[in-house]
Amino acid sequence: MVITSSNNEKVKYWGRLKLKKYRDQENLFLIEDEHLLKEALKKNLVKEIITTNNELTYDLPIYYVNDKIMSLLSSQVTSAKIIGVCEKIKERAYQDRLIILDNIQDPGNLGTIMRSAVAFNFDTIVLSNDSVDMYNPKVIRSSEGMLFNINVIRTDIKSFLNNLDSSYLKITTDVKGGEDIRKINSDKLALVIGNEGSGVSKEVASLCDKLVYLKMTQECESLNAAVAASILMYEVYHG
């Protein structure tokens, strides 16, 4: 049967997943294409598929839908042609790559440090609880996937500063000065990245044991924090 009203008790319960605050409230969250699927079948979180395809088979429930009603699901201009219904992702014990982010807001730039911390082997991120919802559908579109590849604490990070093991190197950025990440040679490292207007709180700053900078030509002040956080996981990865 396919399902082709928005008045369908399942179509508004999804299209409420759209919603932080019924992601929250449901821990549910949705996901859109295969590729997608794909990463969260492997991590056992798919409850439900939605799709219009309807000669798909999984060992899932499947509800099927017109293109309407996927249209009104999907957040994607052109719409995804199969969404996953996921569980939130448990948070694990973090190990000795921590990147810690104060108050990131772009979606876009959540989902580029998730997948560059997957490539250069930072196995936490330690996201602020004034940070944006990392299952925003921007978020996890701009993840490609890695989002199901790292692990993610929500907290506040000035008292996650104040209780990291002092065997943890604590850095973040300064423009000005500070030490050549390149030198920084440490076996646990907690890197703080700030916001992208803004930068890194004092308040921050001040728990961090070492500022370092990244060299570039005196006509850049500043890069873009996903930017910026990449290079240096990456300065670090193979330094």
Given for the second form:
Number of protein chains: 2
Amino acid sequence: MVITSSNNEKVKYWGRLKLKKYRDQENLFLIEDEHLLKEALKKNLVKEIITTNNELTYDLPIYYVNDKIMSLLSSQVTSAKIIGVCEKIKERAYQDRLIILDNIQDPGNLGTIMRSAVAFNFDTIVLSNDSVDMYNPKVIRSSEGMLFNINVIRTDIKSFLNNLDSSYLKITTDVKGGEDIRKINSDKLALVIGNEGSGVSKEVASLCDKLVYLKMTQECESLNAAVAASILMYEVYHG
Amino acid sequence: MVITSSNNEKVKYWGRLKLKKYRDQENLFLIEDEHLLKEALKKNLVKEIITTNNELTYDLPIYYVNDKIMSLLSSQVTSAKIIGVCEKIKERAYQDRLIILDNIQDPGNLGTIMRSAVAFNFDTIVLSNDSVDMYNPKVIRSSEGMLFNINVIRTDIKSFLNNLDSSYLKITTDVKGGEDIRKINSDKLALVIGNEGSGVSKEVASLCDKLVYLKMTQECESLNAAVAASILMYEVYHG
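Same protein, different form: I have the form predicted on its own, so give me the form predicted in complex with a further copy of the same chain.
Now the full complex is given, and it begins with the chain already shown.
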């Protein structure tokens, strides 16, 4: 049976998962496209599958919908052909390499930082409560599936920094100066990255041990937040 | 007089500049928001100003429009309050540090690469004909105004590489391996970055002298294109 009505209760339920509020309430999110769904399946996170391809079968509850319903559920201009309803990923204990994001708003930046964090062996992203939701479809897409390979903890980052063991060197960036990132050396490290427009908030910066900077020409005031985060993680990884 | 009709000839003319085809034909583009307009004014590129603020005056032809017209012209969800009609930036001769983009599609990536290129002293971006237009509003916005500080040449990059003086070391990335970027040393350098999905095309890669790679964990297949480009430019800049 193919679902064709936007008044169908299931369709309304899935549709609500496009909003953070309902994702939080239901502890679920939607994942679009086959290559990302595959990653979610590997992690046993998929509860239900929604597809326009009525020849598909999975060892999971599967719902067939028409193109109209799919375009309601998909976040893309050219709709996905398959969507998985997934359980949110469980937060794990953090280890030695943390990146802390203070009010990151751009979904592309968060997804890109996830990707770079996996590439450069950071184990955990600590996401401030006021940052963009990691289950935003654009975040998922720009993470290229790496959201399944990185631990993300969403929390009050001020309390987090206050309670973080002193064996962690807490660093953040400053455009005006600071220590060259290449001179930083610590087994345990927490790198704090600020908001795209306003940078790291003063209160958060005051909880850090050191300011670091990336040498650049004077013509450019600052780098894109995901680029700055990635270069710093790259430098920490390369030691 | 405030323009309120979408049938106004000026409005129709400006509206067409939202499309690359007409930007190319008229050699003009639109720039939104005061801080970006300011950069364009410094470069003497602004021909006309369109604004909803009828108290503004400029030493240029200025047109007052209502919110409805502004929302037609602006590319943003929350419309700009001021738009400049600008002449396109003239291409200049390139110097010693070039970044060549092979079919870059994401406007955010192009803007971000412009910003990093200025930060890390690359003088020219050579943009393949099939790449996203540098005057796309999202490119302009994510460049944070740096499009005015970087020379961009749009051309056939295969011919460009073929005709490039042999004093330039031509390098590109390969996920499977290559030389560590830190070992690369050349006064004149052309760094080639590939498409977001498919990487550098075989034909373009075959025109390069060397493959370089960035060491990363095996969990992550590749970095975001703007991040990879930025880390490589950063390494070249830091020598």
